[in-house]
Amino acid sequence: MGDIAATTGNAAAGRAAGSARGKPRDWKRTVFIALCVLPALGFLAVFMYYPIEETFRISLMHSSGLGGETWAGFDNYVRLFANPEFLAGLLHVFSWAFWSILIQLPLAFLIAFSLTFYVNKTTGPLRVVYYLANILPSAITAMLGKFVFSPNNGILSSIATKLHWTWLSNIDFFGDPKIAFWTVFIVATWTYTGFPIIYLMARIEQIPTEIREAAELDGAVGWRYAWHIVLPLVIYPMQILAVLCTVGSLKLFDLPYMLTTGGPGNATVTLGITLYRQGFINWQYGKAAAIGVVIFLLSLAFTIAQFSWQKREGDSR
């Protein structure tokens, strides 16, 4: 019994000593991890969290950005929702998001499936062509859009004139309030569809060949295979792209501004253009910050709602 007690005591003492020896190592590991994480946290704090907090603060002030600030409370928000330009921009970004999901995503799926399923010598060059517009600077894209749709010497107008289609040659694509939005949207569709195409192609290529072979044995070939097999397997990536389309629509600025500067009137104005006008033309920093807060909250709300819905759908399955 004495030997057993001695052995047990020695084991306990050994564990205690090992624990004591392990504490410095754990402390050093914690310090090392903290030192690795602190630069990233500092970067986020300076370039993300502080600007967000400052935007919320300025949105509650009357500020020109040059002088002092006075407390405004929610007056900037109240005035925003009474501003026709802001309401037009809000309507346009929601319309843009709706039509992007309804047109751009199905178009991207069709092209991605075609380039993946029907592989030939033109597949590689076509992948480059479809993605090229996505990597071009917005200024070049806007110049190309004006080169095509300009009412005086644009490609479309010149072709219509040679064919004596006066109904088409006389259309002012960027100056007519009824069609200016759709003209900008067509240019944007050519520009922004490249990323969904490449993204969906990558996901479609990950589908095992066994599934395709089994589908062919069951008679699901061509577009039947696309509709009944491929589309259900890429529905989650399509939902992610829908979130990106919605958030991107809320932040839309560069392409509409360079094509039409938001005109004619407010026909193509967006929240980004309204923010720019309020902040850098009218010097109303409080109102501009309030628009930024609205964009941030709407983006956050749509993202949370979308992923919550996806989670509930996944749990139900």
Second form
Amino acid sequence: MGDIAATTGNAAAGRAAGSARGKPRDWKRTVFIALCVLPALGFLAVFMYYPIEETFRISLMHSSGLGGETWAGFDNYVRLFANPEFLAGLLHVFSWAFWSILIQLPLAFLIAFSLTFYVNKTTGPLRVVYYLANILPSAITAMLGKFVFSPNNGILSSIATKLHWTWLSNIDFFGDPKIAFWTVFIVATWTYTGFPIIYLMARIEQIPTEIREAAELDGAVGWRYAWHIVLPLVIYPMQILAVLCTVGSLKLFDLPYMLTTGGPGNATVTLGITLYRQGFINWQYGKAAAIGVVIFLLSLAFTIAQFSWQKREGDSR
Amino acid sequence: MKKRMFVVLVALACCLMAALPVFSQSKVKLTVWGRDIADDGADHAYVKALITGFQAKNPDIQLEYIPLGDPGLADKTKIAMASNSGPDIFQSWGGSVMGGYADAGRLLDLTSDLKSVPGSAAAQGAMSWKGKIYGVAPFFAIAGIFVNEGIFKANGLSVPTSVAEMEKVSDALLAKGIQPFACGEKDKWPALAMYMYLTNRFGGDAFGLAQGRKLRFDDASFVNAAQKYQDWIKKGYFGTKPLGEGYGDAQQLMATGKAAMHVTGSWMCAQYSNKAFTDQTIGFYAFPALAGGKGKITDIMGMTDIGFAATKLAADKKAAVVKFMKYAMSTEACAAEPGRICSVPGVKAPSHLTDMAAGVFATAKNVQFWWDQDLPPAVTSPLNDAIQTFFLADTNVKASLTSFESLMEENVGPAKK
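Okay, that is the form predicted alone; can I get the form predicted together with its partner chain now?
Below is the entire complex, every chain and molecule, led by the chain shown above.
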């Protein structure tokens, strides 16, 4: 430890002097930095950069994954954009992102505000309840979703049958293409709202009590306080959550796959499901890689947007 | 004294260390990937008997059986094959998927070792590709109609012998508030069985011709069958929520007497004859013929029910692999199965239902392999997707089939008459 301190200390001194007078490079320091960086760089190169490069390469090939690749150029991309399943997946992930931002985030804000503003005995258990869905494995969540919405023996169907509510018992939650998307979305809302709630609660709790007291003096209490004071203060985290929602939607796979496998027809298909089907069921690695590239590029665009937002926010402060 | 003791202990340890590799080398390790857990479930009885029996009979072979479920087995096998890794033996349905692995040089040719193993020609054909045998299929399934005989009797109905009679029976059942057919189309593949038969009854070997690219998949035989299917769906023959119900739901509808017929594979014989699963009286019959159609009642759809293939990774332990394959085809292991049709001669049908299914199989003059096991993997899932669209009321079935034909053209080539 002492050696490291000495090395870095000497290096810092050398840098200060060397940069001014063009002294020879401090090799000890360079080697030390290289040793620190190399394992992480190696890990990234093997498990991230190489697979990304391979995905780009295979996306330009006709490949079944069992050898015998042939050059395809942009044929896989051209075919993808003429494939109704892929187009439906693209539409669904953006719809999913749109409705997540419009429904899940306001809902998360309302719950987060209620849990921080109206503190009582139930607050602690409620925090656990809301976050529980977020930590449950998707398989369990999907099973619970099926348990509720199953057509013949689901909770809703059973209750409706007992009460002779034929309007409800006749609804085919997973089998009607007009409803299936929303059934999956409801299950997902329960699952995915937990994280924004906790995240926003942490931000709301950081608001100084002086601000709340001053607001109260000015007559801003309850939901007026939420709307005029809290919301503007958490708008930046809300923006970040919106970006995360969008990127998460692009990668959406597990819950819709386990609930409906993308059906009926293409009613609940996502880009992730299309990728899986093309790669592992249809043996079309080239097309699957092309979908992977599309997801990657879209995610990258939204991530860059997020970083520029953060930077702009940082600059404005 | 202590020093001497220490020396003795070190010497003993060295001897043990030296002997360990010798002991471990004497056992050949076989890794088998399967679908079902080898537990006490009725439908897992064969797998359990196979694993325990083989291990008991071959103490020199260490068998590692890994159950992966469905679709886990298919997915993991595909990934393993892509990276040229994986098990020594894997459970396989044979057909085009196994053929894809064989074409890629991933499978072990067992022709000389297995060609004389007694078994049905259909089962051996299913595990063969381009003239080479890559495995065994101790059980072979055929598609037919499971009929709730109790419901039929109570309502004065007879088992249909023609498609027209089938429609009359279905209308009568509907009028009594009974769902004519169970299907489970949420899972996509279950609807294929009936579509294969309808197409055959309309156009005979239309599928064979289309597969050989001498006919398009949107030819009249396919379209007429699809139209008939969609008409039945619209009439309510498959209930009000056919797309919301999975294959498990379909089984429950049959088991509880809510549905009267189920067109599916004979692998359901064990379940439907299990009194702990259902109290209904169920029989198995051939899919009826269509008046004026080209297909015959003796044209049967079939597929491997349980099969095993070996990978090239096991090339250096071929003797152990062949032992496993032969034991899989033994009467001893097969006798444990409570329902499936066994392709090994001398194994008694385990239930009345299996006996009925075997009877239907015995009448077969032409066995067509299940379509989604016979077409290239690139188009099998889209085929089931296309069939699922028949269940959507506003679907133009011809357009769905034309779309599928385009995919066939892309992956196999255009149809030439």
